[in-house]
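In the block that follows, a single chain appears as structure tokens, in the form predicted alone.
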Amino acid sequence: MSAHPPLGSGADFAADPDGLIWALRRLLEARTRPGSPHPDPSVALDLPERLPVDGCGGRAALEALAGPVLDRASRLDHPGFLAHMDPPTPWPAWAAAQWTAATNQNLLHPDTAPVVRALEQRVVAWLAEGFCGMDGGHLVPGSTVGNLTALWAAREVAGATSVVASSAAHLSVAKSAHLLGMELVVVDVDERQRLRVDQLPADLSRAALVLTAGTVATGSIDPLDAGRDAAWRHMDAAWAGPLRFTRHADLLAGVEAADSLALSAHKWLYQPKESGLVLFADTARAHAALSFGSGYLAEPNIGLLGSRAAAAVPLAATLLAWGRSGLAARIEADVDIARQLARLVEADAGLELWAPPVTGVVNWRPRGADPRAVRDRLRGAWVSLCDIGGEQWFRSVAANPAADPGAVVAAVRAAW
């Protein structure tokens, strides 16, 4: 007997309550087990090499996938996970993400997304308020697309022909310059990985200056008041941007004078992947420059993407659930975790701290040992690696409110 209902019956697209309940229970079961901060990636994937001719049915398919997807996932909420800019996600976002998958609304068309288009603009307005000077924008899959979109606007609106950024800027800045046919000018950084203002080109009148608020390797913040004479000033605030909603908001002083800003919601706003924003000081002008029409569109398509999902729904659920104070409390707790780790490293003669953390990123390493070799021997904890000035360092990013710095240091000690 076929594992699926007859074609055309519509049953494949209707809810299977038993299947959905099983899937939810399986998820909760996996989340309540201890798990690992970094499972062994060499374990073989026990699935057919080629697409099967006949399907096995929805329940059986989920049963086959539950092990590798749920049980063998890195547990980003594990006390020992203090590694990347990838946070655990809150349960309201899980539920809202299921809603968006079930309704499959396409924000390209008002007909397919009559309400969530308005919801996106409401969420954008909530967040733009935290960045004085930004009056709107739209959601993007992350800051790579956000940076590309902003620099595209710089070219179209301000006539920028070059992109100026520090050597510590995210690689998406170089990608964007390449794709847009703009010259890339790379500026040196100082001893704390911040753009050297004294090395900026003398003439910025045709330049889009990219200032980074939270570099990937060290979390450093460029002088955000630099280059006031640039044709366009873009802030890549993918990592540190949400600090604007906390008691650490002054770290981003100067961001209010930007022409555009990119923000990754799937970093310090704790969202599922492919959630970010690009904000503009003059959204109407920027969006007009980035709009395209077509015979099949009821309204112009704004920005790089055509069809896109309702990523604002999980974000709205999280922001409503926590409010501004709840969001601030969670980010501030992460900042405190980073500072606690830094204190533990400084107190241990066998460990070395690169510099006091500024935005929740801690760079450290064991003295006299190969950081990669120690990292590869870790059990029960996980840190990432980065290169700073030609030297390798641990990179611990405080994006997991459940992280235990003491346990991570102890694991490093045991692996040394």
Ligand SMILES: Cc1ncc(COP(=O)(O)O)c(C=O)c1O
Given for the second form:
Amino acid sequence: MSAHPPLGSGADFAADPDGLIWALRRLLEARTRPGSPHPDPSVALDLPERLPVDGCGGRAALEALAGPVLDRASRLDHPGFLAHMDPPTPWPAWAAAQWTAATNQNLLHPDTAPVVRALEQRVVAWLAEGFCGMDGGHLVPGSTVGNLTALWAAREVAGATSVVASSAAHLSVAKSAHLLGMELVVVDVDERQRLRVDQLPADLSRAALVLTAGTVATGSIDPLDAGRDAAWRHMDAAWAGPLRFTRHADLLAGVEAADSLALSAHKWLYQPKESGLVLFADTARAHAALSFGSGYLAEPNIGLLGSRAAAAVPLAATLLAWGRSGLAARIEADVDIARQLARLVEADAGLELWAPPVTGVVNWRPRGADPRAVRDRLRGAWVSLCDIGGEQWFRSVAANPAADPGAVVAAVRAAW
Ligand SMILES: Cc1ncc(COP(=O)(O)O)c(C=O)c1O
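May I ask for the structure of the form predicted together with this ligand now, the form predicted alone having been displayed?
Every component of the complex follows; first up is the chain already shown.
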């Protein structure tokens, strides 16, 4: 068959069933091989340096990409992968993501997305239930955009002129303050990386206070009832928010009493990127402040993005497939993995634990060895690195329910 179906015949956009089925089989074949938690990044990309004048056709294009994209991907589902806040994703989400790519609906336009806009609102409502003070919101590509959107609302709705956050807050908070022209006030943390309430400014009446539920480096939880007198209280629950659906929900007590909340679905809701939510206590008011109309729009554009994808579809597929109990079981399995790793570290005199993990993030290191050098020698396992108070630590985020902490500790022992 020609690589080039006749243009304008419709055939050039019609699916090639054989090609699609081949692509799916190739994916499955790659996923059932063991793979590596950290493939060699120095392998050269075997692709043309310049955009070819003539295309090679869909099947050949995918064959060229299969090696770099599928075979040489870091396997987030590998028993040795205990590194970042990036989980393996479930197959219904893969399939649903394929559907959204094929239908290419744009949430900006009711015309192109007549039903998935309502689907998004349904998914938002399912998740807002876990944070009972929130009455709605919308999907965002992640918590970087979620934090920026929420702080924008704080400025517009509550007249906040400053952003107050701890020194352990995610960099997106400082980025947001910078973009929004708001003053950034950084508050010290205690020995467990939690915001020190006694260091809060006395007057928060023009402040958007950001409290983090699960800090990026250590998974610490700020005192979530702090700063009740702030003009606006935003909870950055990017990582630990989904604990609300588990038997560990009480860890986040107070998170629901906020004006806004950000959560990354591509972290502990096991979604493909880019998927997250920004929720509001008074969505109508927040959305009104973040709405812009234009002559070409049937409805005002709410939030930061213009055109945006139907990330709600993979999320809905996952939540329906698992239900609340299935989601809880997976997150709870991850929490148990983190605790198991912490116990193994504590039991090994050659290893040091920073502190018992609170939300599935374990910080640890070999005693008397440079963590980075040991990490770089790891085989068959992978951990990330972070700086805590000027010192290097391993950071093992339990986002992979297939992780084997024993295998990770054994790999570290073999590497130093
Ligand atoms: C606490 C916290 N806030 C915000 C973010 C940013 O989220 P995203 O990567 O989804 O944009 C992260 C990412 O790790 C995070 O840990």
